[in-house]
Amino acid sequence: MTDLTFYTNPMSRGRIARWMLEETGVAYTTEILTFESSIMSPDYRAINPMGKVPAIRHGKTIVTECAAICAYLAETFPDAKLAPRADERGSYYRWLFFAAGPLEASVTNRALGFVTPPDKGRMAGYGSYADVMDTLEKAVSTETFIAGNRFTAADVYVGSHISWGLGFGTIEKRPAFVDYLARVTDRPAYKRAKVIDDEAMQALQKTA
């Protein structure tokens, strides 16, 4: 019996947390929520008042937000060796939070048709979409992985953003992004997570 519960929907950012959970190798139970009903239920809103997935409950600890879930799991289950070593911490945290902040904001704004006025770049925080793409390209080109020569939890998070962005056309299809994505997804845990979520998505579609 595990004390780790994963709340998700296979058509959501929950896929990021699923990949991370599979990387840790720890046992967990899954609760699939639907956008039309259970995700807004009082029981789930007590876990995440935002009414969003994913979330995890580990004993009495609740963690939401994908970047936080990745970091928490990496530190809580050190045997998986997904947390940064001392020499990796700078790049690990830098790019983990870059993806959670400037990358997600710039990509979402652009997808919604919002373009930062040239004279308002400082106010937006991320400058411009072009700035973010150029910076992301350098981040994934400097080393084999985002924090150095070793796969970490930050690669789960950054890699997931690039995967979604390339898939939906919200991130430019630059060779550096394609190559990095191929490196980080060539892992048994990623493949297991994808199969699990694809099957869950098919099951939901059949009952819809």
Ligand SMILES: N[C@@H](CCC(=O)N[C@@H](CS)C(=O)NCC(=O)O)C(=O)O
The other form holds:
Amino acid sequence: MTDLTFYTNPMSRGRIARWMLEETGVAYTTEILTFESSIMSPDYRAINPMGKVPAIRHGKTIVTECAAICAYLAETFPDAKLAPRADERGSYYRWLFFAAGPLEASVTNRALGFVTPPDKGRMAGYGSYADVMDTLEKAVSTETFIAGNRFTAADVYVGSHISWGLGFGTIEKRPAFVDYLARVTDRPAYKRAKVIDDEAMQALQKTA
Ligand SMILES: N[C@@H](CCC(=O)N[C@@H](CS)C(=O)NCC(=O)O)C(=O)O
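Any chance you could show the form predicted together with the named molecule after that form predicted on its own?
Okay, now the whole complex, with that chain kicking things off.
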């Protein structure tokens, strides 16, 4: 059996990694951490000094950061065919990093009430939220999937951002986002991951 442990909380970005894990089809063990206690433990700080979920431990390798977890799992378990082919690599990394950087930062800042002053857009890696939305719209509309004509790990990550953003109202509900989300989530692994995390969430709420 694969020595793979997944550290998560079902009410977190851990859902992105869960979806990716389910896509790979490999066996893994889950450790659910609570925000109130176990996430702050020294044992978990040794895994992720940021004290944040998700993280995975694969043998002696620890990976944190959802985008890195998606890329790592795609390359480590190639049978799932979620890593990019040579002709997909450019778009794959481009949009994976765009989502982990400009998209994440602009959406979070805006949700927290921070608006880039118009004359300071050059300083911000994402420029403005409006530019990020327009760019994301083009990215998800150019081809069927973010890196070309087939689903890759980059779709797990970009799709998850769009899913959270539309769910929380932090990403504008443009038809291109809604259509892309429907395309990328119409997958058994996505549905399986959702059921597992929804059940884990209910179990946590019962014990709270
Ligand atoms: N950049 C990290 C963000 C991880 C993150 O912020 N996780 C949140 C939950 S969504 C967390 O663990 N928060 C707990 C805390 O900060 O105490 C990633 O992409 O994995």
